[in-house]
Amino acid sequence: MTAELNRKVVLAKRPDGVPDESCFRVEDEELAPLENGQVRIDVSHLSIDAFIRTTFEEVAYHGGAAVSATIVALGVGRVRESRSDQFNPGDAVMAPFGAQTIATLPDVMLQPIDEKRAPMTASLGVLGMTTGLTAYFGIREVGRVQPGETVVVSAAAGAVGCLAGQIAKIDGAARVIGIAGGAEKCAYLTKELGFDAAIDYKGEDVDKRLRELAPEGIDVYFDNVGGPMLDVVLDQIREQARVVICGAISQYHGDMSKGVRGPNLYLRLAERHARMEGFAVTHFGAQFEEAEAQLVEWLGADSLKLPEQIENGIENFGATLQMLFEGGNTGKLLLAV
């Protein structure tokens, strides 16, 4: 039978520090009528992304979440019913759901997927906005990876990492390093996603072992982490480096509108000629489906891996979360509703 039902992950409250569960409700809803040009959609997937967390301020970048709102999330599913001419019952699209198990939108809102070029949770993953084309658009559009250089990935056993550090490999990088927390993540980095080091930011001195894998100095840096790690890493740029500011995720615990801590060797810059420059995958918005093309070849060929790390039920969003600000996962973490 269908469900009539929509269940919901509200914002019970703003959160300080990381968020826990007693910072989501779970509500169900009763399913309105549809009116003409609406979809409404069977969620299947929700992608679980570092930006989530910052929608939880009263002001934020991606748009603050009222305290009682859904969740913003993205997600993949199917069409169970429909009032507009552009999509059918059982089509596969992706949208801003949000956190909920049925989703009704208008139909500009939704994108249709090909499900013959990759499955459906592909487009959260691989060819996803905030993670395959972060990353693409990042590393050759940001960082510029020429042919012989030396990368360095911060949180590079995330989602976006794990995927900057095989773009970078594919555009000619002589060696990609990783730095990851664990030494299960960086054996992974190192034997399945052709990362040349990696480097357990829990168990290793990061500045040290930089200087032993890199001894000439870095010539892109692509940070998701923000914080001290970046000090570290401005300190040993080389000269032209280019650092990408793609994230900060150590940066999201807090009320980002009261400040974070920026670089205090922010003149390395200066003094080696290097630029950082910071980037939304929303900028290349005329590039998507060029990227995306680029992308499915790569997937195609096997030149690009992506594990995706599924969670279950709608009502472990806020532990799911959780776990992404607690490096609980490897590769892309969903949460199959």
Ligand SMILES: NC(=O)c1ccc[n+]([C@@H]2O[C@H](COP(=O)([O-])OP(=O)(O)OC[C@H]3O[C@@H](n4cnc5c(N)ncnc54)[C@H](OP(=O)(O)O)[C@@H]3O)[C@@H](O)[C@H]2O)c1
Second form
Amino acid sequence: MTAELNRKVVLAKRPDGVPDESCFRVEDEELAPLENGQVRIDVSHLSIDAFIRTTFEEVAYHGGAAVSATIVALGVGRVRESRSDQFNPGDAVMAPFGAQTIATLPDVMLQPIDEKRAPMTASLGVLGMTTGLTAYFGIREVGRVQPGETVVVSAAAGAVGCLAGQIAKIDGAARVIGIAGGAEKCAYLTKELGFDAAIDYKGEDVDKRLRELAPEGIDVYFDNVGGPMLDVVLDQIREQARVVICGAISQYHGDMSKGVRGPNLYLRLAERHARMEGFAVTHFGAQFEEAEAQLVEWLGADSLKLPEQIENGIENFGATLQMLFEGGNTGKLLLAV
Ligand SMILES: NC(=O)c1ccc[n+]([C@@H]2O[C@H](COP(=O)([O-])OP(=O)(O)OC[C@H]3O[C@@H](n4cnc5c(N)ncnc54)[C@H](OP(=O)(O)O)[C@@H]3O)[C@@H](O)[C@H]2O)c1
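The structure above corresponds to the form predicted on its own; please provide the structure of the form predicted in complex with the ligand.
Okay, now the whole complex, with that chain kicking things off.
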């Protein structure tokens, strides 16, 4: 009988711009005997996140991956073997497993999942750190959306964007406008998720449409995209506006330590006594528990929806990651391994 192998995806070489297939290599490895305190997990789903691309550079905020190292990724799965008194076979857990089918980690790195509150994959989506918690803190703590305000969200049909728009509505925004690529995504936002309007940046003039939809200006811009779109919105902010720098996915294909395309119109902040503030979700670690409880409540009350788009096969990790940068996903992009 042949021993079961772990299949993993490693960084074969650093990309020059957009990563292609030659940047990824699939490898099989034998499983070593478990050591005391270690847990072995059958990985079920991986969270496909934009930050993963940034780790392909030598210097990166989330840590640059070494060439030939397993690519980083958060995931959920089930314990298959345990040498820890904290976890038993069958337990559902979440951890930074990496892009692989079987993960072996020290027990301290695992977070138990309570499957009674939501299906396992929700721990990567609505309740996930890089998705639900990010949207929650971006809207509540950084954007501080107030009742009656006008909120604009970019990459609005993506995982964080879908939730940011819905949380802004829950917090009383009078008008939530999503910016997304394609008429189908825009229709989804307005018909299914309760956005008041959506702009297809691939087919419409965003500047003109925003002036029509928000003639009095924008109070909060939840930015996931950066680049030229940030300037378009900055030009239309109101007095005391808040610009939330959640991410800048248009700027991730390169060495970000050497600079990205920043806003030309940042002086609108001075002219309108406005504020631009960035954040990483980890800055709010002390409030995770309370935020999760709120997200669970909204999920249970059907106040929040997040479609899951599930691709298949660890071999397709690189291609699935690329989908994020080509707008191939609506909602939370996951890879079932
Ligand atoms: N601050 C934090 O702690 C934190 C944590 C997690 C995520 N984030 C950030 O949140 C953002 C969204 O991440 P996510 O995981 O939820 O991904 P996502 O929104 O599900 O997917 C990314 C979406 O971005 C859009 N996009 C890609 N390239 C673009 C470009 N050049 N111009 C305009 N739109 C583009 C695509 O949709 P279209 O079809 O609309 O183009 C794509 O579907 C990212 O910027 C990420 O870095 C920040």
